[in-house]
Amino acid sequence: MFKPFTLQARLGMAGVLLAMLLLPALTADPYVMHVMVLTMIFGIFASAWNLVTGFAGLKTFGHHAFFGLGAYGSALIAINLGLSPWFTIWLGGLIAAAAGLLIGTPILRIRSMPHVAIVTLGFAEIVRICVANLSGLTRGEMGLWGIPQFEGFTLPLVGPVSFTPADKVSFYYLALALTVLVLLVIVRLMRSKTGLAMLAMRDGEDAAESLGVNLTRMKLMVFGLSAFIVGIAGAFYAHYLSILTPASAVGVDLMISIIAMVLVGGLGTVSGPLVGAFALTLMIEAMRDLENYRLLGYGALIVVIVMFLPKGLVTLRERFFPRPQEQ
C-alpha cells in the first residue's frame, strides 16, 4: 500500500523545495541552471516511467519513443503553424498519449511482461528509424533547429520574465513548476483508489482481477498518462535546447539512462527517479573531462548502488533514521 507521508517527510520535501526556489538567488551561473533545468528533464521523465513500471508494474523499455513524438510533435507543429510552444507543448503530451494508447491497446493485453518489453523497445525503434528518414520533415541527422522558445510574460512584483538562451533562470522555474505538478498528479493518483487498485495489479494480477479491477483498463489508462507526461517532458526539452536529432531525442542511450535513474533513486518510490535524475546527471556532468573515461565511473556506480542499495538512494534515509517501532 501507498505509505502516507510522516511529518519528518513532509518537513523534508518542503525544504528541499524551498532550497530549489532560493537557488537562483545564490548563483544564476548559466552552466548550472542549465544542469538543474536537465535534471528536472530528465526527473519527470524518470518519474513517469516509474509510474507504469515501479507503481503498475508494466515493463516497458520505449518510452523514449513517447519522449521523441513529444519532442518532435510540439517543435513541428510550433514552426509549421506558428502556434505558441505554451500551447504546442500540451499538444506533444497528447500525441504521445494517443501513441501510448495506439501500441498499448494491443501489447497491454498479453500477460508476459517480457514481451510487452519487447515490443515497446520495438516500436520506440521504429518511431526512431521514422525521424532519422523523414528528412524533408524532421530534417533526419542534421537536426531540427530553428524551434521557437516561449514567448515571455510580465508578472506583478516581479517585472518582465523572457526566455532566452543566455538568462536560463526563467526557463529553470519553469521546469520545477512542471516537476511539481507532475509530483502532485502522482501523489493525488497514488493516494485514489486507482492508485490501489495499480499496486494490487502489480503485486498480482489474478488476485486483482479477482477483486474486480479491469486490467486492460487499467494498463491502457496508466500508459496513456504516463506517455502523456513523457510527452511534456519532451517537449518542453525540444523548445529549451531549439534543436533536435533522433540520437537525442529517440535514441535508446536515452531510455537506459532513465532506467538507470530510476533504479539508482528507488524503484516505485515517489522521490527516487528524482534522487537519481540529480545524482546520474551531476555525476555525468562532474566527469565531463574525462572523455570515455566517464562512462566506467558512471556504470560503476550504478553497479555499487544495485548491489549495495538494491532499493534505490531513498533508502539511505531510512539506515540513518529508521522510523521507531510501533508498540
Given for the second form:
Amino acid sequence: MFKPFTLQARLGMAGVLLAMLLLPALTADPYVMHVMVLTMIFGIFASAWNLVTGFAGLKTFGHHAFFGLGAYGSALIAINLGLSPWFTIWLGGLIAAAAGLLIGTPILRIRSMPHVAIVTLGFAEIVRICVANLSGLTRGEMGLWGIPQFEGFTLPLVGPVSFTPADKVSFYYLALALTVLVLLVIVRLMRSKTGLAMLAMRDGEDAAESLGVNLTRMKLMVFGLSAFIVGIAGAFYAHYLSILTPASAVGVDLMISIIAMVLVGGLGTVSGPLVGAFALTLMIEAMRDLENYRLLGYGALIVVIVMFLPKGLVTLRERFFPRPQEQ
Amino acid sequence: MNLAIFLEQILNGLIAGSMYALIGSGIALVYGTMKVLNLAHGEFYMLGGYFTFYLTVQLGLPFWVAIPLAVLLAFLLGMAIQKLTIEYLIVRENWAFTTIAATLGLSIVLQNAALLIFGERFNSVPYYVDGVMVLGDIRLPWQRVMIFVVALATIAAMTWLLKYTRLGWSIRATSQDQDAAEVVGIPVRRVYMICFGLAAALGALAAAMLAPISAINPWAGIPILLKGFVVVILGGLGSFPGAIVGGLLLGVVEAVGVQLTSSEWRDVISFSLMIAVIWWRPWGLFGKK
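Output block for the form predicted together with its partner chain, input the form predicted alone:
Below, the chain from earlier opens the complete complex, with every other chain and molecule after it.
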C-alpha cells in the first residue's frame, strides 16, 4: 500500500480511466449507460464500506442507513426547500456523516466487534422503519417521487449538458467524476500517515495505541468520512432515479449486495470493491431471467468466498503467479 | 385505560419476553462459548416454524409429538451447519469477521431456499390448547399461558444442564477459557458443535410455541434475530442469565411502549433502548465491566 506505484500500475490505471472515458463514444446505448451508472454508485458505496471494514477493521453491517439518509435527506431538502441538487447532495452527505458520528460515538469507544455489528444493524433498521412510518414526510412505502433532477449547464467546446432521463451519458460522466474523486480521496488517505495509523489500528489495537494512535478519534474520523461518501452516493442515486422507496434506498438487500461485492472483489484492497461491483452487476444483468435467485446467489457467493477465497478476486493473480518475495 | 387492560398488556409483554429470552439465550450460548456472532440464528427460528407447520398441519401429528420432533430436527441441522462452515473458519486468523460474514451469507441462503421450497405464503398453525384463563378482570388465552410455562420449563432445564451435567460443565469451562479447557481434555470442538445445535433448538422451540399466534414465512427470522440481538446487548453479550432477564425486560418495555405510542413503532422502541444501554452500560445491564 505504501510502495510507490509501479509503471505497470500507473499504465493500468490510466488505461482503465481512458476506457471509461471513451466508453460512451463506443456505445451510448441507454441501457449500457444505466448499468454503468448503477455500477459506479454501488462501487462508491462499496469503496466507502471497505474503507471502514477492510482498512480500519470496524465491521459494520448497517451502512445502508447512511445511503438512505443521504438519498432521502437530499431529495427532501431539494423538494421542500427548492434548492438545487448540485448543492443538496453535499447536504445529504453531511446528514449521513452526522448520523455516522452520532451512532459511532457509543460503539466505537468500546472495543467489541459484535457490538459494532449489532448496533449498526439496529440503527439501519430504525432508519428504515422511520422512513416507512413517517409517511407524511417521505410518503412511506408509496415511494417518494418527483425528486428534482440536476440542472443542466453549458460547457465550452462541448455545448449544453442536460440531466434528464433521456441523457444517460451526462449522468455517466458525472458518476465517473464522483467515482474518481472518491477513489482519489481514499488513495490519498491510505497513503498518508493517517492511513498507516489506520492499518496499524486494524492489525493490533493495543500496539497502535501504545505508539500514540488515538483509537477513538481515528475510528470516528473514518466512520464519519465513510458515512459522508455513502451519503453522497445515496443522494446521487436519488436524483438519478428520481424515485425512492424504503426498500430500495434503506433495505437490507442493498447492504447484502455491497458486502458480496466487496468480498468478491477483495476486502481491504483499493480496487477490490470496484472490481466486485462491476463483476456482480454484470453477472446480475447477464442472468436477468434468474432474478428470483439473485439473493440466493449473493448469499451462497458470500459463504463460498469467505470459505475458499477469503482475499477476493483481485488477489487471484498473486495466488497463481506469486511474485518473488522482496528482501 | 383501566388497570386490568394495563396488567393484561404487561402479562402479554412478559409472555413475548419469555420467547425473546429463548432466542437471546441461543445467541448468548453461541457467543459465550465460541465468540461467534451468529447472524443466521433467526433462520433456525424460521425453519423451526416450518418444521412445526409441516409436522402438525400436513402430517397431522399431535403437537406434543410434533414440537419435540421439530426441535430435534433443528438441533441436528444446527450441528450440521456448524460442522460444515464455522468449524473451518474458527481456526483461521481472521475468524472474528469471516464467521459473521459466513453466517450472514448462510442466513440469506436459508431465507431464499425457504422461499423457493415453501413459497411466500404466510402459514399458520391452529391453537394447541383452547379456552381462556380468567383471573378477576384479566383474561388470557391458555395458549399464551402455555407459551410462558414452556419457556420457564426450558429455562429451568437449560440451567440444570449448564449447572449439573458433565456437558454443562464442559460448556462453562469452554466459555471461561478455551485453551485451559482443551488442556484438561474437554473436546472443545464438539462442545462448539453441540452449543450451536442447542441454540438452533432453542430458536426452533420459540418458533413452535409462537406458530399459532404469529404466521410463519421465509422472512420470519429477521425481526426475531434483531430482537435477540437487543436482548443480548441488554443482558451483556454471552451471558445466559443476562439473556433471560434481558428478554423478559424487553417484552415488558415493548408492551408499555406500544401502549404509549402504537404498534408500528415497536421495533424503534426496542432498538433505541439497545442504543441507550450501549451509551450507558456497554457491558450490559447485568454483566460485569
